[in-house]
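The chain below stands alone and is given in structure tokens; this is the form predicted on its own.
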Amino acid sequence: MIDRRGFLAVLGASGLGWPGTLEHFSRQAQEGGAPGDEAFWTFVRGQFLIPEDRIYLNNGTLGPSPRVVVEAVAEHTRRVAATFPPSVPWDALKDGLGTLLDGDPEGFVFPRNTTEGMSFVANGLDIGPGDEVLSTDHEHIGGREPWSSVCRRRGAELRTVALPAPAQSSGQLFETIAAGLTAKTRVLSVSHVTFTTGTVLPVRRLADLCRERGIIFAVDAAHPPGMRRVSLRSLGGDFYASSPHKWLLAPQGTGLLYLTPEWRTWLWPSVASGGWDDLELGAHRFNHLGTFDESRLAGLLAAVEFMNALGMDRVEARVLYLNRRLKEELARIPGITVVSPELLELSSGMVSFGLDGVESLRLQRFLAREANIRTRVIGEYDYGWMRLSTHIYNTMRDVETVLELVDRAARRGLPGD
């Protein structure tokens, strides 16, 4: 495996100007880096474009890039249009995300989002009339439609189990989810951090009593990869597909699918072209898409170098410092009701809550209007809550400006939209 250095002078040869701007980025996040080092991650803020007038809490949705991802993406795109393109260095991109997700690099497949990633695992399984897919109520469309479809189309069942909200522990969550499996029960599908209140669910158990019963463990990961350390040498389970243009700030478009070793040759794809059958290929057969745009995936490598330059262990404590001075305030703004859970093993990124007599549709339009706040509502379910999420360009300022004014709109209401 080659390492950064070398893998950035390996692509600084070929002419590319993104590696030498990453390689001064990282040459200057050397030093500091600490969750409360406000001077550092004012640094780390201005490598994105976002406006200064701007605070951006809506990664949960879409993370924007870093200037060096979106170099990435123009720089391949133009010379795709001079009809010089350089070929993406696919075990670059795989040797990256292995080093960053603790991976076997050769189990990794570039689908364009969680939703197409969760599909091909649908799709590819064979599941029929007698089988049962088990899931939550707390599940994205993206990791619950593709289940509905395929069990609709084959006759086979999806069930849910309700998730407590908040979680009181890891140990509730987990015999939650494992009271709704049944003798039918083929596949469980869950989500790795729920989207609706940023609640880590006991995955690697999970994965343990799934292996144990003979089931089929498929986890919606949309949220951990760019925001929590993960390993997925230790997480267990069968599939594990994630959005890295979320919390790892790649490009839209951009996907990853990982396989084990037992069902890289196992899963039916869903896309068939040249090498589809060729076992030998193992994950890869399912990259073989045709034609497509290659500049994501010149931008995913370029956002997963920019990670693991800032090393993982830098951003999880600052994502977590940050959500969790956001939950303890808001629990003591009046009238105000923190869904997401208080443990810090159970914690990401994001939290919700919901504000009594006051719809979160009209505190979000208060947020945007006053500070040119970007939020979430969590609709789906009819949940109605507000969603925060804090990211590595997030600033102390930006937390405490939108505390200020949740609690001016708790203490005074809201003026007419």
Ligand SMILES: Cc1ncc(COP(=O)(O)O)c(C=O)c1O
Second form
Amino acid sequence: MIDRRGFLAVLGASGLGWPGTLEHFSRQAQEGGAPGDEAFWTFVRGQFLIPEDRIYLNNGTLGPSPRVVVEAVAEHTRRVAATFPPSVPWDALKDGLGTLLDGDPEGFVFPRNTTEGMSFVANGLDIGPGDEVLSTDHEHIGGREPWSSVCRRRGAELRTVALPAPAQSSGQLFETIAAGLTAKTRVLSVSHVTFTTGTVLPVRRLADLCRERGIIFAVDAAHPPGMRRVSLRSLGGDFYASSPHKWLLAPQGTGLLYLTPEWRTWLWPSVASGGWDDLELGAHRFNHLGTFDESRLAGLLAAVEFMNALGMDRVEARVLYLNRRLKEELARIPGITVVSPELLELSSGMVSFGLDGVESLRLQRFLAREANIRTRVIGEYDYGWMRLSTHIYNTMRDVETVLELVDRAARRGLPGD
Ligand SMILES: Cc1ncc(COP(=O)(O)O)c(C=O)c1O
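Alternative state: the form predicted together with this ligand, after the form predicted on its own:
Let us now look at the entire complex, which starts with that chain.
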């Protein structure tokens, strides 16, 4: 294994060099960064390649990488092309993630995304006839279909509990999900933050309940890392799968799966290569995936360092600040129904809403045409909601622009109506 120092030494010896901009950025990012400090967040925006005339409000699907991440990927690709030795900086990567997510560095596995991480979990368990898996009607296909496929193949049943939208409290969400558990439930699988409404589910309490009842708890955590502070040590649960290419702004195709100590030895690997049965390797035996694109892990390391340089306190505060502004102002517009929760503790970087008499796809096209705004429509489960995601590269001006346009659409209708 090569650590970060070794990685830098190899790069130095190669003459290719590590992009110095990360250190530069870290120095510059030391001062300021209060939630409403527009000058600071405009400086952060300057670290991205997003064109000036675009308002990107779809981080919930894919996060744009900052320059330092793009550089790290390019640098790694150049190294491989120059035939320098393999150099995944495993230790630095695991340590950096351990710091960012308050987890044990030895628990991290690197699939390509949440879908693959959840599939590793679902396929790696011995689920059989008579078992039930409980999920909700706010799960993404990437977190749900792995269970659907395993249940069908093995004769188990996938059950669904309906969640309220907007949710009123964490207790309400907890009671609703807990009421769906039965004596046959082997696995509970829910999102930490739902993709539909950006609602934070009470995973900590659910983890405690599952432990008490001997139920395996798998969390689809595609969203929280890089968006909200996460403490893997205190969350509990058995599995935590994520997509750092969303809020952590890592390269596309970068996943994360965190395993608790027991599961590092108990879970069956879905991809087997040398060392798959070497239990001494712990979670790392799941990283033996054959040849893969290592440059994305170099990019992930840069993304983790970028976020650690900003600090998750500052990032979370800014994300929630923009989200609050959007929610409050949307709720004032006639005809708008906000389906995301009002409570701060349930809030995230996403807000979803419907506009009476206007199909969200039409509103989406209007926003794109008028101000080059990128959004996501939640068509799943026939919800038909418009979703706006805001992250650290968004300015308050972006937020005001989208609000003005939604207000105009609500009061005057869309052109052609
Ligand atoms: C909650 C949730 N789970 C899973 C996924 C799937 O993510 P990926 O395509 O990175 O596997 C998404 C993607 O939007 C999501 O929002």
